[in-house]
Amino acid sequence: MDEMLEREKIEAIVRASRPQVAVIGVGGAGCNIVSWVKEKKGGVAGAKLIAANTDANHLNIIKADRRILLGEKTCKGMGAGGYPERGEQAARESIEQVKKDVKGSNIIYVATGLGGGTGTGASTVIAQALKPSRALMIGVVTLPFAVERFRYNSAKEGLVKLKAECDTVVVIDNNRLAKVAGDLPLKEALGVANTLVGEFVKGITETITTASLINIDFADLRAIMEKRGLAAIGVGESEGANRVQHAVQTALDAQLLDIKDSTKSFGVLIHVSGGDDITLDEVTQAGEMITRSLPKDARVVWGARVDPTLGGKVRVMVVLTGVESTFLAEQPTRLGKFLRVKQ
């Protein structure tokens, strides 16, 4: 009897100790990924999942937890028409409702496509206003083409305004993408951001939730994030003879964020997941791998778990935070009706 209460006592405080975790997907980008994640991946334990648009149509085939229109009075539900200012205001007008869903989180990610309106203009009102709850806010974005002028210049003022109020904001660059997904159709190619986004959500959340092979802590993880900028991440995987050097090589050299220096990043957040056939021995040749490339103070973190939809692959996930990005120092320059990039 002694035993029974003993054990439940110390499953209540596991239960309580848990950190509560909520994810936001704001405007078209944001809001697939969640649905991705909901649809194809059975959802996050351990999280719930939010989908926020100004756009009714598209909210409404969104698979997620809790879905939100934003601005109905501002938007109408027609989208915000590519205007941040828009989104702003419907996120401003919507705010009270998307409080609610999150509270008492410890983690919140929000998750966005930067260029749009609703994206762009909505997701920092939305970290804005949840700041005061003092969850770890990390946002993870996704950058257009450079050859959307327009749109490429708008992700560039998103990201600094989002970049204020996260404490990290993980980039993936869509012009990087060829690294991971040259060789596919366009269409597909775009939904490899989505994926990556939603893997890395799905991956860190659930190593810090639930029971794996090495679980992530969550005063860990705020330790390398909290307060830290931008951050960029680099997938690899393989499978056979040495995947996992394979794999870590590959996360190392696909970094999604041109990155001034890796080597002066504050800290690194290595996950690796792997079938039922991966061995301890494997997740240690991986960190270690990857941390011999890294200065010696930089902090550590990393966790693994068994995802027996691999089979026989390796995924290393790497996450650099602290980063300089070269995105954020280039000015554009107006050359007669075009406007150029200029480094």
Ligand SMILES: Nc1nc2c(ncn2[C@@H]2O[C@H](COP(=O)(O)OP(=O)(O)OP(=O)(O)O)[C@@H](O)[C@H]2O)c(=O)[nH]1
Given for the second form:
Amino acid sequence: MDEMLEREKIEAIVRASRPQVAVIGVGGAGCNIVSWVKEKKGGVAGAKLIAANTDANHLNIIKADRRILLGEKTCKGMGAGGYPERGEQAARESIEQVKKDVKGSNIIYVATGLGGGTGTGASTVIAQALKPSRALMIGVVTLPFAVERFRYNSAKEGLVKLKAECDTVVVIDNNRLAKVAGDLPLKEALGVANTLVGEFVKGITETITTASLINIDFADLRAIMEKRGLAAIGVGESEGANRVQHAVQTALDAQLLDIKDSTKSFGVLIHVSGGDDITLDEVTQAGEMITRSLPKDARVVWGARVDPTLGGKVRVMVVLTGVESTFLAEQPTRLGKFLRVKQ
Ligand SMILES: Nc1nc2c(ncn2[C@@H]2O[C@H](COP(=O)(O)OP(=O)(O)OP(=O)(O)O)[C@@H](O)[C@H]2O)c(=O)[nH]1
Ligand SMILES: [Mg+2]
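Form predicted alone already given; the form predicted in complex with the named molecule follows:
Let us now look at the entire complex, which starts with that chain.
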């Protein structure tokens, strides 16, 4: 009897100490990411998936635990038409609903494709409004493709604003992603971006919220993510002989953001996943390989999970936090300057 009571007590404490997680996809891209995770991956254990958009038609086809139509009055369910100011206003209009839906969360992800109206404008307003909750706020954003050059300036302004409201913003440059994924048609390239962001959010979260090969401790995650600015991510996948070495090398070589100096990054988050056959030895090997390539004082946090859908593959994710991006240092495009002078 005593043993049973004790076990219940321990389980109750474990449940209470487990962080609550909310993932908010904002705008078309953000909602597609959330929907991909919900539909293809059966959601994220321990996390609530929220889709928020100004576009009612798009929201209607999205799978999520909760869907929020932003700014009914401002946008009339028709999107923000590429204007971030409209996205901002729409988010302000609906902010109480968003707050209600994420209440009690300890980790909040805000996922969005920068460059449009809703995601670019609304994500910052949302992050700012949720700040008093003291949750760890992690933005996960993509930068526009080169063919969308006209969206660069608003993406850049959006990133600067979002960075100020988040602990860390993980930035994925779609152009780098396209290079890594090979020459894909736009729609497929967007699909790859959705997969990547979805895997990132799911992988990290479940390594915290569910029993894993090596769990990531929430306090450790906070230590490398809290008030760290920008983060870059690299992903590598491999199978067969030396699969760990290959996956680690790819993840390190193919950072999906142009960063100024990777050796200056503050911290590193390493996430290893593999099919049922992955061994603790392989995981340790991956961790050691990455740690060796980093400056001695870099803080390293790592976790590992079995993902049966991976079969014989090993996947390694490396997130460098506290990096500087060349994207933010670039001059605005000429058209941007011209428009600004005219205003
Ligand atoms: N990852 C991903 N990125 C996308 C997707 N669709 C568009 N994007 C990228 O995200 C940027 C913003 O596009 P949307 O998300 O459609 O824009 P929005 O936030 O809905 O803004 P409005 O439609 O103007 O209200 C685009 O410039 C693309 O670079 C998608 O399905 N997945
Ligand atoms: Mg849209």
